[in-house]
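The data below hold one chain only, encoded as structure tokens and taken in the form predicted alone.
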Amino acid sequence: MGSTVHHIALVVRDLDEALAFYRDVLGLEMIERREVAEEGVEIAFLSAGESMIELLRPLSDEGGVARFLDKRGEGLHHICLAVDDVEVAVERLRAAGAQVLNEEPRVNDHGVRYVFVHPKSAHGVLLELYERT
């Protein structure tokens, strides 16, 4: 299951404040900023070489990202790996006893299929797998 780091996601309380640091101070180029209503977040992607940094801000006090922020505070939320075939990756993970959080791959606004792997299966890290397009 050859994979590369697609992005590293950080949960933040204030997206503008986080952009002031990552974009303005560190000089990372912002690629995209948008709301993802079905996930309950506003996101910004910044270029970081071959990978990206994703900043996540919950849109409300409800939902998984908001609960994560309340429980753990700002910081690392998940690591996303790009894989050739997300269904093959899921089969391999399940065969190894890993817990995949969604039964079927979801599809984002860009048509990319993805799944999340429970942190208990990945040594404490929430993993997201993106299918390469």
Contents of the next structure:
Number of protein chains: 2
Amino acid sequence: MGSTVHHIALVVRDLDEALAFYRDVLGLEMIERREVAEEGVEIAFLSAGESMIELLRPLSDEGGVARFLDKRGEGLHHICLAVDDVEVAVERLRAAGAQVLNEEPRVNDHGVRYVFVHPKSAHGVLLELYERT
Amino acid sequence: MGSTVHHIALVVRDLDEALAFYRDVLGLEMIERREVAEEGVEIAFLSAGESMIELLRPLSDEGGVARFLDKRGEGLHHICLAVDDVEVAVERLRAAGAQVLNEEPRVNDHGVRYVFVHPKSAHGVLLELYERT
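Would you generate the structure of this protein in the form predicted together with a further copy of the same chain, following the form predicted alone above?
Whole complex next, starting from this chain.
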């Protein structure tokens, strides 16, 4: 099948306040909320059809998400597309001269293989590609 | 049904170059491309599962999209959720103190009713709500 939108990630200052809007006012169902200490963030995933909205809050003043918040304020951070085969996608990207940020795909806690593409290669968008499982 | 992601909109400088990446390298299928003179933009919609990626290019140096490009460069511009009933959504938003940018829902060329929510009410995200048809 073709690519789908796996999630859209937003950086927020206060996760409870963001949930008061995205969950309680907009009515999106929360699927998961947890700290990811090694990445220095607290995350929450909300369901939106076949996609999710990811809320990201930095746990400290350090790291990429904290720098994003400091420089740009709250808002859209990245989008993640689910693809059939991440290796094939990476090959196509590299062949086209796009900058893939990971030498090899990384594997997350759920066993999903993923890579990031530099915003300069994707018209200003930090793009994540997940391999559909 | 619950809310779904209708589309994610990106502002780009050159639509052909953006299509060379999003359509030709990432492999997303183009559904539509046209100028919307009254909004001062050229748009292209690409299919991504139940959602779409919208590419937006300003037709001149004037208007909100041109100002966005001038100030922030290319990148993520807004997200649009499809909701069951836009009036109900607007009532909930107003009751919660969120700033809805349209006094009454607007209607697009496809007869879809929609509103925008100010980024300051949505944690930095320009949020569009479409009524599912």
